[in-house]
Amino acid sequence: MSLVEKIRNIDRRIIFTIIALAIIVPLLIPVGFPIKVSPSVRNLYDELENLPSGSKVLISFDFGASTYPEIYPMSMAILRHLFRRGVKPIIMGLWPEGVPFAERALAVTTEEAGKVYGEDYVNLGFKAGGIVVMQALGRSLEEAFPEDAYGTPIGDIPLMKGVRNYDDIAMVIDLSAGDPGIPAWVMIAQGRFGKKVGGGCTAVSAPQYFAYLQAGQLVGLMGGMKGAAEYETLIKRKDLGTAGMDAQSVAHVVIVIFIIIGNITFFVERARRGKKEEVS
C-alpha cells in the first residue's frame, strides 16, 4: 500500500485524537501566542485605568454556562484590573447564571487580592426585570436591591454607604450574552442616567454592538475570547482567555494541515487514474 493510500485510509479516530490533543495541550501548557490589541479593548482598559482609586463600578453578570467559555475569561480579567487599582465593585446579575459565575469569579480574584466582603466588593445577587431593575437603580438602588446576595440588608455593608444610585457609581459594565444585555444597559444607565457604560459579549454578537462604539455610547467592548486575552495582555495576566485562543489557534493550524494533506492526496490519486486510464 502507498503512502497515499494510507493516507486516504487513516482511522478518523486518529485525526479526532489528533485534534483533540491540539485543543487539550495549550489549555493544560499554555503557548502565549502575540495577541494585538484592538482599540475596543484598549479603550475599556484606559476607562478604567484612569478611574480614581476608591471609584464603585457596578458589574452586572448577564450569560449563562453556553457562554461560559467566552466571558467568564473577561469577568476575571476585569476584576482583577479593578481589585489592583483599588476600584470597589458592585456586582450583580439580570440572569440567575450569572451570579454563581460570579462568586466563582470573586472567590479566586479577592483571595490573589486579599479582599475583604463589604468593604472592597459587594455581590447583590440575581434580580430578575431586565430594564425595570436598570431604571430602578437610577432612582435608587437601595429601592431594587434592599439586601445583597447573602440577606444583609444594603445599609449595613459599609461599601454601600452614600450609594443612593447611578450618580454615585462610576461606570457600568455588563458581561452580557444576550437579551437582557448591552443594548437595555446603554439605552438606559447610558442614554437616560448618562452613565458610562462598557461591556463584554460573546464574538458572534460584537459586531452589532461596533454602531454603539461609534457614537459614543460604549466606552469600550471586549469580544469573544480574544477580547478576553487581549485584555489579559493589558493588565499582564495571562489567563483562560490567552490558553482558549492559543488551544483555538493551534486546532485552526491542525485542520489547515489536515485539508491540505487530503487536497493532496485527491490530486495525487487522480493524477494516477488518469494515468493508468490512457495506458488502457
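Each form is matched to the other, and the largest set of C-alpha atoms that superpose within 1.5 Å is called the rigid core. If you're wondering where the values come from, they're calculated on a predicted model, not measured in any experiment. Residue numbers count along the first chain shown, from 1. What changes on going to the form predicted in complex with its partner chain:
- Once the rigid core is overlaid between these two forms, P26 counts among the residues whose Cα shifts by 2 Å or more.
- Core-superposed comparison between these two forms: CA of S249 displaced by 2 Å or more.
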The other form holds:
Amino acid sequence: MSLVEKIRNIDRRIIFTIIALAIIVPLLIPVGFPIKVSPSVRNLYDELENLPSGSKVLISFDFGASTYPEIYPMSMAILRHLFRRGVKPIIMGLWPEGVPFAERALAVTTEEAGKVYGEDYVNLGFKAGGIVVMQALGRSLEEAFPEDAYGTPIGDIPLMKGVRNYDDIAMVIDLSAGDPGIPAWVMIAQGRFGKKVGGGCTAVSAPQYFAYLQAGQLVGLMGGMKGAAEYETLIKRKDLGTAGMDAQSVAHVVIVIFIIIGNITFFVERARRGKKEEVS
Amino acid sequence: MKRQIPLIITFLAGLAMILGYFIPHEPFGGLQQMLNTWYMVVAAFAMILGVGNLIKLHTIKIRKRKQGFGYSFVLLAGLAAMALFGIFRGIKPGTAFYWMWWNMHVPMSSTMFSLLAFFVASASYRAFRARNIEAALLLVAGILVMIGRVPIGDMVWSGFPAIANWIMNVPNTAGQRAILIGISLGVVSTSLRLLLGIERTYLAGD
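For the form predicted in complex with its partner chain instead of the form predicted alone, what are the coordinates?
Below: every chain and molecule of the assembly, starting with the one above.
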C-alpha cells in the first residue's frame, strides 16, 4: 500500500482523536483569540441598547438539551445586557425543554443584578401550540398565559400590569434551535403584528436566516457559540461563549486541514490512474 | 358521510383561520382565537399521544427481540424513571427528576449533538472532494466560511471574515431565499389542496 493510500484510508479513530485533542487542549489551555463582532450581532446589541429603561422584551426559549451548549450562553449574555439596561424580560418557552434553561439563566443573572421576580422579570413557562401561541399573544397575552410558570395569575404580577399583547412589548427575542422558532416568530410577531424580532440560533441553522436579516424582518442574529462570544464581547462580560471560541477556532482549522489532505490524496490518485490508463 | 364530514370540518376551520388572518375584526377574529385555543389544547394532548406511541413502538421492539431491542429497554426505563419521579416527587431543584435532568439528560443530549463535529471531520476528510467545478466551488466556499467565521481566521488574514460575510450575505442568501419561496409556494398549494378536499391522505384508511 502506497503512502497516499495509507493516508487516504486512515483509521477514523485517528481522525476522532485529533478532533478531540483539537477541542480539549484549547479548552484546558485557552489562547484568547480576539473576537471580532459581526454586523448581525452588533445590530441586535444596538437595538437592545437603544431601548428605554423599563421597556419589556419577550424572550422565547425555544431550544432543547442538545443545543444547550450553543444557545444557553446567548441567553446569559442577553439577560445580563437587559438587566444592566433596566429592561424587563418576559420569559416564555414554546419548547418544553427550554423553560429549565430559562430558569437557570435567570437564577444566575438575576442574582448578579439583584433583580426581583414579578417586578423586574417574569417567567410565563411553557405553552404547547407553537405558531398558534404566537398568534394568541397578538390578541391577548393573558388568554395565552393565564398564569406564570409558578401558578400565579398574570393579573397579580406587577410587571404584567398593562401588558395586553405585542403592543405593550418593545421587542421579541427568540433563542431557537428549530421549529417552532425564528421563521414562525418572523412570520407572526414581525410580519403580522409589526413587532421587532431578534434572535439567536445554532451555527448550522444561521445561514437560513440571512434572508430575514437582509429584508429587515430580523433586526439582529446571533449564530452559534460565535454569536454568543460576540455578544459577550459587546457587553464586556466574557463567559461560556468566549470560553468555547478557542476550541472552535482550532477545530475549524483542523477540519480544513483534513479537507485539504483528503483532496491532495484524491488528486494524486487521479493523476496516477490517468498515467496508468495512458500506459495501458 | 364518514368521509364528507371531516372534509367539511377541514374546509370550514381553514376558511375561518384565513378570514381571521385577513379580517381580524369580529366575528372572524374571535372565531380564529377560539380555534387557536382549541389547537393549544389539542397540541397538549398530542404530546400524550406521542409518548403513548413511543411506548407502544418500543414495547413491540422488545417483545419481538428486534435488533437493538436493548436500547429500547433503556429508553423505556429512562422514560419511566423521569416520569415517575417527576409526577410523584416533583421537578423542583433538589428532587431526583431535577438531578437526572441536569446530570444525565442534558449532558447526554449535548454529547449526541457534539458528535456532529467528529462525523463532520471524518466525512469531510473522506468525501468532500473537488471532483468537478461545482464541487470545487462548494469546497472553497466551505473552507472560506469555516475559516472566516472563527477568530483565528481574522488573525491569519483580516480579509477572511469579509469574504465569509460576503458568501453568507450574497450567494447563500440568494439560495436560501429561493428555497424559502419554493417552500412557501408548496405550503400554499398543499393548504389549498387540503381545504378544497383534493388532498385526502390525512383521512387514514380512505
